[in-house]
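Here you get one chain, nothing else, as structure tokens; it is the form predicted on its own.
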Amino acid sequence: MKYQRLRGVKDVLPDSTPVWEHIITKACGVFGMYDYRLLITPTIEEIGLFTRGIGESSDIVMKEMYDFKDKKGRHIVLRPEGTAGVVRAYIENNMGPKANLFYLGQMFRYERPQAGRYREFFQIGVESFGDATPYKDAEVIRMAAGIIEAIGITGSILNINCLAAEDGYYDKLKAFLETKRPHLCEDCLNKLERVPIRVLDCKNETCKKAVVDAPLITQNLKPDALAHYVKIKELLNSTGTAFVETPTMVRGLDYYTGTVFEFTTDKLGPQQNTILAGGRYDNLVEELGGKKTPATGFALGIERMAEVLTGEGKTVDLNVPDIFIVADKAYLNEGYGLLNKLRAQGIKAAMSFEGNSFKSQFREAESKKSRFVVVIGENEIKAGNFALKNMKSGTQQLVDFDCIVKEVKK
């Protein structure tokens, strides 16, 4: 063929989109219970928003952003993550001292495509502004766990850590890592100069062994941060939210200032095992030009969630018709009228308008996995009723319109 999709992106076909709809619907249902409101931000932003917000030393800014000059010479970026844009919108639109927001949409990063990771990917995220208490952190983590439960993913593990290190910790960590230089990968050697804490989170087995005895951040927390972190753990325990403390876990974004967390799974392989992650970032609003405002949030990847669900053999058929109408060619008008009356009653209905044979139309109904079939032929027209067939049981009965609605809704 003449044109094909670019490497690192994908077409999400109708066989897969019901799972995506399921994830989005369940997540939005949880957001409603927690009183979080939808915010839609642009896909393109000025590059400075991300170099300032994410951090110039981050891998995203240094290697992964899709950036270009527009026709007026402005340096534009396809957003690589959602938080910075939401913070910009929060400041620019004067959304008040407190706001609980969620968003969904495409993100873009130029990185090597692999399982659960694409150059264009879709996220659902949460950002909460104005509450510095550990109760808000616990609420956000509990909400994240609730979304995973609602979606139907089982066996995920919640990992938590705190990044609010006391003065001198990073010097201590860097001094330790300097002694391990011969055992660190090239990527970690680069991080050692820029952001040494990220060496702790390297997935390379040699690096992991080298940092086993590194000074842990959780043993070097600021006193107020330690009290905050202890309270979060207490609140999580009080709601039965199981977690694992992971002192080597850090996030790949520079704006995190306190508690961070991620939900992992063993369904995607060791390199791409995170399905939802987030944390507290109390300095970002001020750094981007707003008033000093505490904030916390998370994001989940729809592709990874979908891959876990389908990998577990779980299917979602949101688009299955309740009724497929099989009509003789001479009675297409009657079929079309019934189709619209059923939809007006909130019943998902479908029909072929081509007047093919009954056998062909029944095959189409089966391919769509329709729950019922309504037959309109000469006999049904003479009787003034419709033949309603239950496709699961195979039973068929002659009924009027009201009976069809009642049976389907039952």
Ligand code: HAM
Given for the second form:
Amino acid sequence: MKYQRLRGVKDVLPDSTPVWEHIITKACGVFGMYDYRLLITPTIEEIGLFTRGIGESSDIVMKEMYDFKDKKGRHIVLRPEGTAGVVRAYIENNMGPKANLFYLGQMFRYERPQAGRYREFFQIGVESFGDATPYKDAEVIRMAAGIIEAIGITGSILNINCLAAEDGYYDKLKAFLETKRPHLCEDCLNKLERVPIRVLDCKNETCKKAVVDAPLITQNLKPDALAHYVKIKELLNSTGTAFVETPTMVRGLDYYTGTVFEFTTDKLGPQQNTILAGGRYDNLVEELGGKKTPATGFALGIERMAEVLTGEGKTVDLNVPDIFIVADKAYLNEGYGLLNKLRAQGIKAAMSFEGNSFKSQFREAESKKSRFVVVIGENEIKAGNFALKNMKSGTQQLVDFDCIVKEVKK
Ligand code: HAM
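Any chance you could show the form predicted together with the named molecule after that form predicted on its own?
Below is the whole assembly, all chains and molecules, this chain first.
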């Protein structure tokens, strides 16, 4: 019996994982600069956390959750996103009032699989608690932009919007949308009843045309939210962070209360062009049983970032050995000794222990893209030195151990 992976999930093979390591390493470097600490939360949570947290009317809760009953009959969900679990952990472990956290791990959504859209995917996320100021929104957005820059993705667009509508806006919007019923797709007709604002975000061309004159949220903001939003834009400008105001961007999760943002790219299909997204959610901590606490954050999808980078032909060779040891079968002990001495010096060294022919060992060194090869054969042992070959230039010299270290570290 041969088994295959399930639909919508991926094996990330060693050819691709260096790009993943690159993304994770760069993101962690930025978190260090901004003083954010790693938090690890479980992949499984009680279902209520998400129905309460993300919202009953969201697509995720309505259609996409992987849920099951455990052996004691508890209703469990494989987390579809990270924020709700982080908020639970923040409350349960009394981490307040202020905490700057980041996390990474698998999320699960039963979506229609396609390039950049998977049923199990990895997010790197950030949640910041306890700061209600526009400086915090601007800092979090700047940090997101910094991560994208550090990863090396170019040409992405930062879209921003504010969701703090004044009372009466939703009634006004619903009344407008009612007049457009004949032009709306079935999905939008459904949303019109539940969450009219999401109709504005529909990708269907007919729906887009129908809502062109809809009352916009940014023209109907609460006065204090408007001032906050204006300040965020001023701060983004002050750090040279380019953005586009997109008043139809509403996000798919119900917990947002203020400024939201998405970084999009034209390098992936139109349905999954968002590589990083987030926003302010000032009510969620209280809704999930904690004290009222302002919060904001974002998450990026590692698969989408990796697909953009590889699509642009960017290769990352993180795990290339500095040096590969080619040893005659009679000198495996000497080779093994050298391998450990090199590693002790912080040099990435590799070797194959089977004592195959020099030709086959050289082939292995080439396939691993090793920068140097050191040869240990009878001649070298007699000379009391090692033959060091620079695989890029092709030059070879007889050198001692200290010289190898110096040359490789140069
Ligand atoms: P989200 O927009 O649902 O937000 O997801 C964030 C990112 O995860 C997306 O921009 C995308 O890169 C990636 N992503 C989402 N779904 C998939 C999928 N099916 N396959 C591959 N990648 C995917 C959140 O999850 C919020 N928790 C973000 C947040 C944090 N807001 C505040 N704090």
